[in-house]
Every structure is written in C-alpha cells, then in structure tokens.
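Quick heads-up: it's one chain on its own, the form predicted alone, in structure tokens.
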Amino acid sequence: MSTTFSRSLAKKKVMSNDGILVGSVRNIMVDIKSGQVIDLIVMPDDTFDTAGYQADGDRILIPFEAVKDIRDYIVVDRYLSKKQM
C-alpha cells in the first residue's frame, strides 16, 4: 500500500472486501512512539451489523492491518476487522 495523508481519510467511506458498506472514518488511532496507525475509528452505517466489533461508544474500531486498499473507499477485510478480545 502506498502512503497517504491522514486528512485524506477524513469521512472516507469504509467498505468490506465483500461489498458491504461498513460506515465512514471519523478518526484514526496512532501509536505515538512508532507513528503507525493502529485503528480506524468508524461511524458504522445504520444497516451494518456491528456484532463482534470492538466498540468505542457509538463507533467501532477497525484494526489498520485489516485495510486492503485506500482509493475512493477504504476497503477492509471483514474478518480481520473484528478484533480478538
């Protein structure tokens, strides 16, 4: 994956690799020491089933390792998106 600016992620739609609209990015979580993105903080779409996802209030956290592509949408692997708790 190529590099991208964090501001280009703001409010970008998140879609699973099987074509389901997950929601839109509201923020990102970054490791301050390494500078690596850890999680996408996503406001889920009303039709998206959030069961099994780590929640932060009304938002869900999607591990950045689940991101497969960033273009018009952020494409995530739906199965990697669910954090092991």
The other form holds:
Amino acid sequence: MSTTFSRSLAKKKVMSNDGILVGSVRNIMVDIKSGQVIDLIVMPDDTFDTAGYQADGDRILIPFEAVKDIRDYIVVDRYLSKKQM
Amino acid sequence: MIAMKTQITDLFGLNVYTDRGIFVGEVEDAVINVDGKKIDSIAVGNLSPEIRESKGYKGLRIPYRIIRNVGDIVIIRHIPNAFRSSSTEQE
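Given the form predicted alone above, I would also like to look at the protein as it appears in the form predicted in complex with the partner chain.
Below is the entire complex, every chain and molecule, led by the chain shown above.
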C-alpha cells in the first residue's frame, strides 16, 4: 500500500502516461464523509491543451481514478483523466 | 462549515476534539492511500499536553476511520486511556 502526505503532493508535476506534461497539482478534492479522494486540482502547463478536460476557472480537475502512480511525478492515464464524473 | 466535497487544504488548521470534548490538537496534514484512493489518516500537531506519551512526539497520525464528523472542528472517537484526565475519571 503506498501512502503519501498530501502536503508532499503540493506543486508536484503531473505527467500523462504518454509522456506529456499536464501541469502541477494545486489542491486535492476529497469527500469528507467517506474519506474518498475525488479529484486532483491541476494548474495546467502553458503548453498543455486542456480541451476535453473538466475545468474550474483556469484549473482543470483530473479524477483520482486516472492516477497510475505517484513518485517523482504524478502519472495519470490520458483517457481516464478526461472522463467526466 | 465544510461541505461534503471539499479541498483537502480546508482541513488544515482545524482543531481536533474527541466526542467527549477533549482537545487533541490541530490538523497539519492528511495521509493519502494512493492505491485505495482514500484518506488514510490525518496528521495532527500542536498536541494537547493531556495526551499520554505525547512527549517526544511532534505529531500524531489519527486513522480516518475514527473520525466522527468534520465541520468547524474535527470530532474523533474517544480513545480510552489516551488522555490523562479522562482515564483518572473512569478509574
């Protein structure tokens, strides 16, 4: 089981599994009642095309389901990350 | 007051009390289980001196399952014998 402190995720870079830099994590959406992690709130990189992603102002929401692994980068599945919740 | 769906940083700084009204500390961080996609525990700092064996520790990790409610404060289930005052009352 891999666990991580949420503060250590702050400003971590998000990369899709096809190697494209998505942006950096700004916050995490959680469901308080169940403790479920719902979305990553990501500030997209200037070079990143955000079409098809769930947007919240200038940030995008990436469902936590799309997260493959978290090490030096947060790797997200390209298709799952676009799925509308 | 905190909504059901909330940003994790909104939890930081909230005071933690047990359901018997005893102060535990302040939320400093949350530990996320990446595989389970859940909050595993909350890291509580600024600990109350009432907590036994808090000496030498800067913080405490409280499992998410013992959290009762989160609003303006966090309420956790009372842990028997974890607090000096409550354990003397009962014995």
